[in-house]
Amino acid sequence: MTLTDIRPTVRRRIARLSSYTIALIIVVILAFIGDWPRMGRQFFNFEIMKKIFPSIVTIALRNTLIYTVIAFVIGTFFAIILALMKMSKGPAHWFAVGFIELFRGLPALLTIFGCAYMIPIAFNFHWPSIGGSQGVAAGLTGLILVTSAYNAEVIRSGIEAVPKGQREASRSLGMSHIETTVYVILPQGVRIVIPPLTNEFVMLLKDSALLFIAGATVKTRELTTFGRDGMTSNMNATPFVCAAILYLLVTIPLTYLVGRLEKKMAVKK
């Protein structure tokens, strides 16, 4: 019997438990050679770890959350508009087009970089003040563009997904251009586009990390900016493995929450 005749379900676990014999042999091997001492006293001081909590839990762990949900809503809610633009005509769709473009384009943090110093320096313009700290609403603007770009795509291929059927028999009962778009298409191409959706959020949870080249307090910093002034302050990267384990914390469910809804989106169609 060769791999081939072997079926694909038995040859995927086959895979997957390979890889897990891979891993668990370079684990086995890293627990060996490496000097665990000295890395529990620069990764895992306990010392260390009581001083940053709670707060890293209270302050940084809620404050990324915060802007994550903040920018996720408020850029979907534009990357809603920027879709039917770019599937209409004329100046609208190409301002569209320019738009989601050019923020794909661009590296999340030179948007950041650009909102909370070059906008200010060029036009003279001062942001507002959250928690003591303007950098909080360039950060944000520069992560609400970089979602609206995004998820606009995601939004224009749900929309086109939803069968032309559906727009016709929409038109046949009477109903307008603008009612059929809002009552029937949105509601439906929203409903495809959930599991990618659900990964752009996990990917903007990542992209908060890149708001600590905007400046911040102490009340406003996120986990990558408390982990790194934590790093500065003690003289020990404990505070960034704290950081990393909680981003793991809220990322691992949500990846999986995307696996789970993509099969039931696959089971239905």
Second form
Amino acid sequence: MTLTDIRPTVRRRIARLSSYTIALIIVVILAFIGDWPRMGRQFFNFEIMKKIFPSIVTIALRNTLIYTVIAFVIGTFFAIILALMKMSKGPAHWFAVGFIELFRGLPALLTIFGCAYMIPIAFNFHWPSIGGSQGVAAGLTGLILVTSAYNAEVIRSGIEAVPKGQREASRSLGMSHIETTVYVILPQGVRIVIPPLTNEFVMLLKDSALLFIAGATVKTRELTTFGRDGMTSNMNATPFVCAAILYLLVTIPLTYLVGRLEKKMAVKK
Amino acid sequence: MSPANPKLHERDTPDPSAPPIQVIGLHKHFGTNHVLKGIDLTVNKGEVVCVIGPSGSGKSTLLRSVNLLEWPTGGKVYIEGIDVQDPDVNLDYVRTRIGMVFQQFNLFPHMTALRNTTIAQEKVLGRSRAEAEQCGRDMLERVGLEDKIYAHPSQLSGGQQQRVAIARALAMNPDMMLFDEPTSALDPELVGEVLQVMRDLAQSGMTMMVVTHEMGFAREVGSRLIFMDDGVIVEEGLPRDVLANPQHPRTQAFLSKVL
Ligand SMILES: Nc1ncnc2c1ncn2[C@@H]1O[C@H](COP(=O)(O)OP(=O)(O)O)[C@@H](O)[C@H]1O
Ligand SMILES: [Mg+2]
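Follow the form predicted alone with the form predicted together with the partner chain, if you could.
Below: every chain and molecule of the assembly, starting with the one above.
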């Protein structure tokens, strides 16, 4: 009997069981080889937890969410324009192609670094200070560039997934190219694009960790910067572990939501 | 005539004495694929012209060329006397004069049946919401769907969707209607309700061009039958003559296969 002979439900159960087993084995190995008293002191130090709570939530997590939402909203706005440009003909198309390839091809860390340190030098220019730091505006600009490039591709494929007949029906009623795009194509593209865009939101939330390179003040730190500062000032990794747990508390439910949305979309078709 | 239209220019004004559709020497290439090879066709007011022919013979392309969903690579298309390829002509306005019904219905799935019928009235003809809804309701009633006004396309049967599509086209108050195999995607038991709507429409004097495989409909409703093959009009005439007594061997071969 080969693997394909097994019923899909059974196969899925076996797959889930084996992944649980692997996780369990890793935990057991860690438990045997790990130095537990030392790990407790270094990673789950209760005294340090008391020091960093609640500001790790009220400042750091809050900033992470605010930065992610701002970069996502503005980035998606530009992404729609970029997607429409890429689907057009002429110079706008080539601008969009160049922009998208550039910022999808560069590591996000480099883009943020460039915004924070290279652009000010190259153009002799200062980012506006937000919360006492220029890093916020520079870093957010970097995130917006990256996100608009990624989301532009997601949105373009969503728009192209709308059946051709929709545009033809709309044009045959006398609606212009722009009216057709706005009232017929985009509303349908949005529905198609919601699950992959939620996915991009999760990626962006994790990429917001890269803002640490742009620099931040006490009030403008996001989770990773907060964790790193806490680690260096306390000589202890507990702040990092707490930051990691907070990331997972947000990303895992969102990833689960993406799965649910995708299933719902699949049923509708 | 339609209400005052801000987009309408004098040169777009239809000539009431001109035939609704006039196609002269029409050619269409897709790359190296020569699909229409010189089509000459005039459809007069109130005529119901049925087009039959084997798959791939260019029937859809001909229909789509009439409202310029496909741009001809040679020849002329006149709609109510207007040269639609003239770059100064407002093509969007010309298209409002031509209703089109597709094989796959192509209703807007994110809108109710009523909204499907009103969106273009508002955006293109500049009608108010109330005016557009009144007209949309009237048209949905005309196709027998007054109880499905707020249904979304996914909640309707194929036959109902196609009738909404007809109502959507009629709501623009067009002077002519193009049908591209309107019943080919339907389950057999739903074909009748759509053909009945089309029959009523023909009886009301609408100028129609219908690509169809429904020979019964063509015989009963058509004022003229055109047989197309390989990008040319092979034979045309009164439907009952062409169907009962085809002159051309290609017509005979085609009809012996489908009848
Ligand atoms: N958009 C297009 N691009 C390229 N070829 C096309 C396109 N539309 C139609 N064709 C080709 O034109 C020919 C005629 O197609 P069509 O007009 O749809 O025929 P029919 O409606 O009679 O079945 C076919 O060979 C088809 O492959
Ligand atoms: Mg066809």
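Positions refer to the first chain, counted from 1. By rigid core we mean the largest C-alpha set that fits within 1.5 Å across both forms. Bear in mind that the values here come from a model prediction, so they are computed numbers and not experimental data.
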Quick one: core overlaid, is Gly40 moving 2 Å or more at the Cα between these two forms? no
If the two forms are fitted on the core, does Leu30 show a Cα displacement reaching 2 angstroms between these two forms? yes
